[in-house]
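The form predicted alone is given below as one chain in structure tokens.
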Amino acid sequence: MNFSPTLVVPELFQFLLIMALFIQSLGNRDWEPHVERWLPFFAGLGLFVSIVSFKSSGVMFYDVYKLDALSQFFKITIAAGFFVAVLNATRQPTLEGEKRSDYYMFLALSAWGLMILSSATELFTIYLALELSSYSLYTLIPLRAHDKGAAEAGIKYILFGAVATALALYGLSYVLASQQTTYIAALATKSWAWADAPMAVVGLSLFLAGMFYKLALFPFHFWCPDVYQGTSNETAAYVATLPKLGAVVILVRLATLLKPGLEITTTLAWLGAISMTFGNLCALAQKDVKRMLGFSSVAHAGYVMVGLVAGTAQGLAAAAFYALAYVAMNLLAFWVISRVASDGRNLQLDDLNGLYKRAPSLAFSLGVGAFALVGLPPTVGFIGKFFLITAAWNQGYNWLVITLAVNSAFAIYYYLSLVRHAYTEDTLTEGAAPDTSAFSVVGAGLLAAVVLVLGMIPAPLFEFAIAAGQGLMH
């Protein structure tokens, strides 16, 4: 078994925060406020290990475990989506005391487990990989005090999510019995024609249905919107992002296995069409800020479906792209939805009236999060689509970047609802006022430079998601 510590520097360091945790969970009570103090600079730490290891590269632990640009990508993504989250909830309002060292602990467990995610290589792995991160999630959903629908939240998602884990393990055993290997490299050389490997296709259908589940992408959608509505706002605002970067790594990785014209790849091409379109048009009804995100992110796995199903290293570099361009779109949403927020409570439309006179600063970055959601220049989510939509061109799914185009002229209406009631309605609903410290209005900021700047200038990024895609396809 080769293995080299230097080449899984930013997962150690995880491991040593969770140790760290957990240490601070089992210690006196008087120990919790402590850890919002050391917590996010170490969190921002393991942000520049990521970084500083973008060029490891190689195979461990009998090649079930690979290091290359594409997980090195996706760990970049989450050890920063990670930072964000750990930031966003230090001034959780709904969270009890006593709590905060666990809840901590089961998030990085939770990053962790996408990290190990997005190097694994084998099905098994993939699969115990998914887990650890999932089972961090069943924990931190319920926990918002005194809040049923947390419970509630909580439970949906531990049914549903075993039920698409019972899928994806019950599918496994079908690829293995019939192509007699679980390795991602061995199976790319094998047919997933209906004709010549019927089991294996419904083995594999069975274990995207995992990923689906993750993805919200329909009809494995139906927890999201509940979910998002029932936990608590910052804890939203992680379940929302970096659960769906595992997802979409691993599907980049077995989209390597599917052709275009495959009875599969069609199937996805449909899902993301079904998807995209009855996630916008449910989102055009929703009141609840959060609940519209929930039925906005079934759209966009919709979106990142366009590019799996291309067949070619920049469609997957573009699915890699869009799913970064996803997180930090969200970030911001759920950032400025935390910060309005400050008791904690579920905003409707109503409460974001008159926003950019009571907090102008949260005002621009609602927007620009808004104009990024939708897809309009100079924003990630513009450029995002353009990569999804060229790379799917002239590939034999020229009616699904049609059906996005479409979907994205739906999403206006819903997503400058946010805008237009923040700048132009005037009539004030009661609640607590939005928080407009120095460490909301920088936060926000960042995050709305963050997604205009990889709008303006997404060469760098995308160029290392293309090598990323080249790499799989050799």
The other form holds:
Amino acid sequence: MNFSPTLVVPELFQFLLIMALFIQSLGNRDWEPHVERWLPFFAGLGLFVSIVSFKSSGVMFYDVYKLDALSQFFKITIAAGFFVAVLNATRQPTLEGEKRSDYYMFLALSAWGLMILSSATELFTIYLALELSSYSLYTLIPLRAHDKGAAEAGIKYILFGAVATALALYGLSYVLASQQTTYIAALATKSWAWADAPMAVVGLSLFLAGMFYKLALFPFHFWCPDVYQGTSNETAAYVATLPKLGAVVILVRLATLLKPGLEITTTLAWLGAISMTFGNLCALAQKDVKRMLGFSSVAHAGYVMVGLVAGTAQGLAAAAFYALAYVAMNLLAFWVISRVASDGRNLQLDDLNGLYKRAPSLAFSLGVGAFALVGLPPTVGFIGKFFLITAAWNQGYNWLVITLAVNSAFAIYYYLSLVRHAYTEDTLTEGAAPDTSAFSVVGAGLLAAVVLVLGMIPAPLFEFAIAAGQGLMH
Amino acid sequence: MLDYGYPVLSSLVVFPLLAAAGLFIIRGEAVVRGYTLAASIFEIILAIPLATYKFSADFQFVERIAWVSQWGLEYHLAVDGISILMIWLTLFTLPLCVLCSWTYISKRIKEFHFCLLFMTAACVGVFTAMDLVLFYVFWEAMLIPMYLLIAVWGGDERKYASIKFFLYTLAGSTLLLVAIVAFRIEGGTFSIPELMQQTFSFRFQFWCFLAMALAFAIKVPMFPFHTWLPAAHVQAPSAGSVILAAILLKMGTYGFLRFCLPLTPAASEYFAPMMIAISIASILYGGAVALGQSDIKKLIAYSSVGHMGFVTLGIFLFNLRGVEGALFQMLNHGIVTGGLFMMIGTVYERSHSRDISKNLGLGKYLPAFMFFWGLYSLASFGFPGTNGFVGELLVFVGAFQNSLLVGLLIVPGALLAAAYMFRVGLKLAWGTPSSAKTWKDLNTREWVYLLVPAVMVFYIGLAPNVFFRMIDPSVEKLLADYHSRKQVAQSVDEHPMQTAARALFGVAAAKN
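Switching from the form predicted alone: structure of the form predicted in complex with the partner chain?
Now the complete complex, all chains and molecules, led by this one.
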């Protein structure tokens, strides 16, 4: 059991943050400084720490915990996402004062679980890390003051989560029984064809179902729109983004088992195709912005599958890159939503009317986010989709690539309606005015800049992702 | 790359974007307009080195650096005889658009000029990009400003029209991206000049041609896909219509010339009869429908469908006269239809209606206006001495060279053009009762922006020689490449339809 603390500085830092938050949560609201005063700085520092340790590599804890390019890529993304989510949540109007420290503690704990998840290379470790991140979320989702809908969303999330977890654990037992190991590296050497190991294939499918639940892939997506709609805007921003990263990193690791042409790979491709089409079609009919984004993330979960079934280093890199792009785009969209709904209400599309006049920079950022989610250049959404298509073409799933391309055409309508309401509708609805403080505008501007700059200059990050992919496929 | 001390093409793409960013820091309506006009003139000054374009088939003003080396993406710009005229057209359209919106656009002026500048950058990018993905980036980026131009500054049904425009064009180009990726996987590069050297299997060409042709046919627009165009044209503001007619429609035909013919020659040959048939249908249908319109803008929009039909017809004749004629028609249609849309904007500012019956009898009160209208009408149906004549004549020569039947079929199209242009022209000039008694004739600003295209109408009409010398080497090379490579690919596969059918039903894999 080799353990070297220098390799896991980001995790340790996050743990210290959790401890500090825990101590503060023991006290009352009179303790100074208030949590939202100091936490953003330390979350920013956490991002810095994780960037600095991007080169860490090694294994520890009897080879169940691996530090490689993939894990560091995701840790940086998670730290960045956590930083933005914390900043976003500091202005949460629907969170009671005395619950603030607890809220941030669970937020940090969930992100910590995801960090551990990105390094886990053994099924039990994966399972534990996943639970760590999920349990924190179960408590976060109902924390929306004076709103019964949030409680309902919380219950839904727990019930779905419990079923998915039970399935995953049950599947794990099958895998262990038939392949006699739970290390991914050892599992990769076994055959995963139905003819050779039917029990293992069933087990792996069930285990994957647990991940699909996190990712909100069809048919495990039912919680997604309801939870986004029920929980507060700021919590939704977190739930919509970071847990997906955790699911993608595990799927990328497990994808080394999924050779193109295997039954299980084809099933994955089908689920991806159905998920994107179903998600996009359902989103067309939505009026609630968060609910629409919920269905949009069902569609995006389908897009990620395109990279996973390609079975090449490029495919895995493309999936990882797309996950990052997805997080950036959604954090941007949710940032704008949270700021526009400055009283914490749920936004309808009509509430965006005339946003260009009331908050021009928020309207512009929303436009950037919407066009990025469609996949229009020059945003990161386009380049991510382009990498997925290029990686998957001629790997046996061309029909899936074409489905992806055609889906962009379905998707444009509802994303465009965000822009349409913000720019061309002038009948204003009742409700609090959008937050146009420097904090709101600068945050939106920076996130929009990230989405645009990564779209125009993707090379450095993508090379990192490629290194991560090659580390798995050598 | 730096023969002139700066990267010419990049500066043409980047300068409008910088100028657009600059709009955010200036204030005042007149200042914004003046600033954009100055920027658009400076953009033309930046393009002066392009006047040294050598009359050869080579790609010139090449700029090439790696973009995403892992994936073989490059930032690669160049011009040749097929694109040079389109770039000039784009550059000269911008100041005219600013001028013709001077009083027409009265709300959200800063955003309007932002869209115009952004649009210009994307259009220059489309015509100069030599990397498939870069091309696609510009191609899609242009949708957003155009959508906003229609959706924000458009007429009463602007929401419907703008969404229809966006959905149609985006839906068409989604498969284009797949085709681009397929070229990369098959050919190993995204570079267009390098892909032009390669020969692909017929089955591959078959599907790639269809994917690309769908995107381009919607953009042109060709007959069954044209329904977005009248809606968009009618609702768009004057400057939006000008850009749409002068530049955006050309991107479709430019795509056919740049991609379909060089990259998929065998499939182009195979589909040529279909494309010719659709082109003829566009010419006749566009003309016939234009004849029945009571809305001037809709009439010109349908006439565009007809005129662009001549362009696609010329391209798929695969002879020198046909392709030359197509390129000329692209330029001419840009100048003439752009001019006509500016005129409609001019008269709309006086009558506040696009209805022919609300704009009767202008001849006595607005003689200058009617002079320009008459001139552009004549050019539009190809009266000798105007630029329209040169382009249309070349396409006719090419069509009769190809087959008597094709030639005869498009004759009624040319007649229809004369009929609908005369019909609207007569009513505008002498219709009674005159609605123009209190209107003022053209002012200086209107003279300026109508005079520039008018000069070009005569210049190209009377002395087209220099334009021939610009485009001929590239057209000849395009056709020579095409004719040498369509046979290579054809000898490989004698049964195209069966191959395609097998590919479709997945039987091919089992048999090979």
